[in-house]
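What follows is one chain in structure tokens, specifically the form predicted on its own.
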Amino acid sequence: MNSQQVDCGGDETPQQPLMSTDKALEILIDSANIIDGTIFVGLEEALNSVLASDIQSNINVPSFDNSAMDGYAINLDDNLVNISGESSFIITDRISAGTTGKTLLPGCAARIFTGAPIPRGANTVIMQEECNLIEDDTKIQIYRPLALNENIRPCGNDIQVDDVILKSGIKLKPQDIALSASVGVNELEIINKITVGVFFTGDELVEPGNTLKGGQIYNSNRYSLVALLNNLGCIVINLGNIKDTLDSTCEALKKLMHDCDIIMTTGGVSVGEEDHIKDAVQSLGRLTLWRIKMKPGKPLAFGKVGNAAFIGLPGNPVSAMVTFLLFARPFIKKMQGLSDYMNYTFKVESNFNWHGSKPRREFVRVRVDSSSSPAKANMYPKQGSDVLSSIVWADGLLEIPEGASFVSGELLNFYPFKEMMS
């Protein structure tokens, strides 16, 4: 990249009213392409990767009639069907596993396990347990009625030929691979992982390790970003702290702008003197919005410099995080391939009051307790952006809507973070 600074001097934009989340939220997802391009992968490698194509079954599975259980595989006579009272039958045959038996006449049984090929003639299965072996084992002796094709898996049991067993835009999960394999199934096309490009601004940022000086605090940012990212299947260029100026902060652009789909940071997004993302992507690219009618997380800029989408989060931690998982992650999982990207909410009861018909709406830490029902939500003390520490104690999100004023017992919207963050 050219190291010389650049003029990021760009005309000053009057003050955007504050955008609701729902709109904001839209924007995000009608601005998210899905990424182009797609490559085929060994199901050893496809795990948490997005699928492509739909996958087709060419075969039954299983392949052939097969048995349940260990036991005797009999060739019924229809006479004996229900009839109470002991039945024998000679054993004349032992098929096993990956083995195919002889053709099974009227009276005969066969020993048989568990997933061999049930013998020509076989009507039905006894289990091992209900048979007496007898006349120094020649015969198998059942002392309950018989019923015709017990413990009999038949072709295509499972899977038919020519079915969809797997649809694209899913995230591939151990069982899908499993699926895959059980029908001869020894690649997948998966749609290529996006790059993301993060940097961090902020001269008061420190590295974890490192001694605080006076007014100085450790980059959380940094690291949770960068997790979030990891767990969402991201490649991440990770540039690091950045100087907190202007032409830094350009030219953190400029590296990334040309090799990433998104660009990621937090901080430096707000009204500030010494913040200076909002020029910065301006004179590169665009912004489409950055201010939202949320709490926490007010100072959000979304737009696009180069061929990257750009992605502003707030600077203080617990609006970072809300901010991502609210906007950041439906968006990037659209971008994935996937079908199924929006956030998963279910209803809760507030088990607190909430007075003063706030302007905004608000996204509050909260446990919920499962014990009754409807389950029950219990606000962290402490709401501030700066308090991480809610993060950790919560299991999710509560949504309150502007204006709201209610006693404990309010049905309301449930962001669960055992979701949210896989």
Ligand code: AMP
Given for the second form:
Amino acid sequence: MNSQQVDCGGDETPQQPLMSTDKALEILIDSANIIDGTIFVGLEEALNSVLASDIQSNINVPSFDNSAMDGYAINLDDNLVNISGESSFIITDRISAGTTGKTLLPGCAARIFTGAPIPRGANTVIMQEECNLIEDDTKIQIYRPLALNENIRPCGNDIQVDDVILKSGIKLKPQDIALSASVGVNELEIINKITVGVFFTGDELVEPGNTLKGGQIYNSNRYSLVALLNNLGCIVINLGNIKDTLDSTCEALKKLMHDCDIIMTTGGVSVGEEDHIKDAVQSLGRLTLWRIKMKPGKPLAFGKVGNAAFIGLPGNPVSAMVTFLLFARPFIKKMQGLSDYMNYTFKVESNFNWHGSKPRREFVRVRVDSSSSPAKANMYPKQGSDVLSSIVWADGLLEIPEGASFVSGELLNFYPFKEMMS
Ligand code: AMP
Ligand code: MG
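Follow the form predicted on its own with the form predicted together with the ligand, if you could.
And the full complex, kicking off with our chain again.
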């Protein structure tokens, strides 16, 4: 199937207009509320969590002037500064990291190690490679002009008292945790994880590991969806495959509606006789079934059941993943309390022509060749919404606006999987 062929995301009916991708995303994002509840965790448990409150430093870092090198701290007489030729100093002290030295008198040097405090009286540090030990190692001699404040890391160079070092709403990375440790913070307040309940509709679905009988397919959406949610750090309650009946769909929703922040499903969101999501959600809560002007992934259901938000993704595997990435992902990230929740894009050039002024916005699976600048996007030849290989081959989605027509070289938004799938 090429990109011109229609996916299986539901039939268009004239009475129900298609909603634009931007409008659907806007409605979804507007209705996402940060979940309640925070906890304090130790630094080693904080990775990838969302920081709930700003971190302010109570100290200067470093909290004392210290040496950036192994070498000699010197009390440099003013009249030696920048004078060419050689100079020598008597060694009167030894200061290792974690200790403090005595006051250094004019003309004297202290052996000093990286991170050790600069003693009172010292005003520069010369690295050991530039110092020669003379007179039975009691003196050093240096053969170059000396300047004040060489190799000294001043107090507060990195962080100053009262600096806000981390803002709430960030996903904690190793460097953020290290920075917290560097100011003496030993635990961080994080926003509770969100719980997502999932199930999968389709009587044709069989779990991998079994032999397929006539008409059956393996349930792949279960594994993409659970993996995508795990990547986002969600707690997943997985009911597995649910029979294509109204009763079993309602039962599944009832099991999840009190314990979950979000319920997500795949399949059954069209309006055929075998599609029960709409009726089930409407009987227990409320639902809007959107037909979005995009390809792949036209049908998308959105609503509320009990306290849980409901997102019904389409059944076709590529549509399910693409709609998850474009809609569910920013929605979840906003609920998680992340301040940077929208998808990240950058521009690349199409390495193909596009003709026909197609009415729906398309998100084609492309692989980017970065050997030229700007990078060029090559399209996978089969763009059907059932072709899961396309998403495995690709390294991102290229956004082609509604009605576009262009020749190779068009600059378009690229959504990198490297970012979206993590
Ligand atoms: P539906 O939206 O239920 O009409 O499903 C659309 C297409 O997606 C059908 O070809 C289904 O067989 C397929 N499909 C639905 N659910 C899954 C799933 N969990 N894994 C793989 N394919 C699926
Ligand atoms: Mg189905």
